[in-house]
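One chain is shown next in structure tokens, namely the form predicted alone.
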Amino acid sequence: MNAVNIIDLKKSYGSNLVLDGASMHIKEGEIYGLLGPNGAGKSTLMRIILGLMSYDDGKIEIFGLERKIAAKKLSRQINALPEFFELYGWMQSIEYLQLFADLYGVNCNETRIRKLLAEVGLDPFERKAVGDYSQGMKKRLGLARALINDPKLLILDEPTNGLDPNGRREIHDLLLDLNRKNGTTIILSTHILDDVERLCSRIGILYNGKLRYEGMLLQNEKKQRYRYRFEVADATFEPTSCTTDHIRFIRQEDRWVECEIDGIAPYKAIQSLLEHDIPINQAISLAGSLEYLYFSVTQEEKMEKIS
């Protein structure tokens, strides 16, 4: 079963179209990237997966429940961290967590607390009020805060920001093992590409309010897609002819031409150069798989709408 189904979904402010026909199918218990450029309608969508925010058209299924009619009974199978969040500064981190647990309707006592802290990596014996706490300390209460109500579905929002490598480490570490243990089903929105390689199995490009790409990794797919700079023998080489079934080019800057390989190996596409009697010099990867699936997407969408 799916954990989230969006089919169509329509929102706008005023004349601003901020989601646009998106849809988007997120299986329950796997790692969710969802990935997109700010003003892609991310943030948008977040809200209203939450219920807290209304839509104009379109329709949500969570667990198999129609998101409008079952509001209440789904508000206490998820949970998020936003990417900025309030603390009561004043607070101990237990008072706060307990303060929570009250708001979600959960029977979870000091033991129970102290159990979650120790979770992600907070002393729960700790006194400083959380005002005091370093950023990464306040990203691990909050992450304990989400966790309050052992929601099926978390929704991130650049969890990892403002950490540092051991940190976020950390945190990838915490997600990984929730999501193993529990079978939570996690969805990730970040512009940290490596947090997305990292943890998730899927991911989905949001941009101009559509859901523009949905799918494996690139590097999981049977069918990969790679760019490539090659640096050619010949200068009074035709470099359109490097154009094949598997080979598209797309730019030349004096000996060196740029391709995308779609489909093959890139030690193949080398292979096929040279059978077509194109002498290569050298051969020069430009990108890792998603940050080229994501730019390119991106792009040609860009590219779409001003023509």
Contents of the next structure:
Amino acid sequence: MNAVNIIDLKKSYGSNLVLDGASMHIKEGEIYGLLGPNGAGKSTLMRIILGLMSYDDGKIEIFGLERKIAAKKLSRQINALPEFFELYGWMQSIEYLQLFADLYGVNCNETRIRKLLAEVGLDPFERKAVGDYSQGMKKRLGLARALINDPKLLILDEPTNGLDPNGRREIHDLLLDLNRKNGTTIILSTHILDDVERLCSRIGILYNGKLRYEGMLLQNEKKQRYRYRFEVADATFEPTSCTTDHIRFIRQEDRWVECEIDGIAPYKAIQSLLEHDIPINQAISLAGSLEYLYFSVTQEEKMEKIS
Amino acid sequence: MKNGVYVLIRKELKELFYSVKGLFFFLAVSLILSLFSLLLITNTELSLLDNAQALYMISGIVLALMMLISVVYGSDAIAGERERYTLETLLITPLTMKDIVTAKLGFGVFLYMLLFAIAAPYIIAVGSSGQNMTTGLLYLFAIGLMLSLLYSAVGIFVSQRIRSFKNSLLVNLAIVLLSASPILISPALRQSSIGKIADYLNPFADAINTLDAVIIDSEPFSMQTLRLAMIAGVTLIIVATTIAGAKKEAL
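With the form predicted alone in hand, show me what the form predicted in complex with the partner chain looks like.
Shown next: the complete complex, the earlier chain at its head.
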């Protein structure tokens, strides 16, 4: 069963068409990465799913229920972490979470709240006024708030923005754990592709109000093109000699040669170059599969638009 | 399960008592009332007023102060939350926008009660030895309650539709000035039929005229029913419109 079905969704602000027939299908229990450049319509789409914004045309079903009709029931099963949010600075974290537990009508005692705070790494700061929290701490408390009602669908907008690498890793682990243990469906919108690669099983790329790509992340990798930079031992090396059916020469600067690998795994390409006696000292990946997919989808659209 | 409106009112009340904003509110109200009371008692000309006149004047000041506080609070209620990025997290919860507006209006009533509790000792101190003190205090409480609801509702209505607190406040202050302006025109004009109609239609003018009639002229309740009905009617219409027009999508 799909957790979210979005069919031909249209939304415009005056004459500005933000969503132009976007369709999306998110399966129950999956972590779905929503990607797209700034202004692609991601935030609008998420706000519509959350019921914070009306739409002009189309259909949204969440857990089989029409969004508009079952708004109240659905809002108890959904929670979200918006990109921009603030806390009530005069409160302490326990008080803040208790407020939202009460607003959701969930029976949440202090033990459960302390557990949530420990999960997001804020237990040592539970008595500190949240107004004194750093940006990263606020993000963690926001995430704890988003988990207060044990949501079946969790919508996260840039959840790791402002977090240090350790904090990011902890949030990743928390989300993966949540998804694994509770089967929580998560929609993750971010510009950090590393987050998507670590967390998401499927992705959708939104561009100019339409979903231009939707698919499994692992399947993409097989079809993907990679960009690598090789350092060769010999500066007089003839770069075109490395060109094969799967390896395309792009440019050379002194000993550094940039190539595109298409249709085979990078290690196989390197193996084939070494077999052809190309003196490779080191190889550096310039673009991961997802980054390349993202660029190819958004750039293709841009080129189509220009032409 | 706790009611969301009640939870939100409780949060607003806690904020009033625990935040710097709340402390500033109590301090400012006490300071303004202290200054005016002192002026009424010690100023050479003002101290010659009879007690009923002094009671009427301080009641008017309390009413104007309350109207101003209600409208500032209303302007901040939605636009301020939106600007501080705290509104969206509330709207994600099962609370509807109607719930939020109802809670904000409910807290507006508590705010008025607190203001009245602060003002009452000043009013009693200024008008204790004069006529109609108890009646005046009762009328002030009832009229003030309706006006505070009315101006909070006006403030919230504007605040929902205008995105910034500053602009919302400017529009609301203009509304306050407009509603207070008829009582500033000359008594001769106010006695004309158009002036009388304008006075009856304006809840703030009705409130001031009722206090004048009750405290100074000692008029009975039966002579105030039309004006009180007008204040109650306008309040009811504006409050209902504000709640009915509250939509999450307006975010």
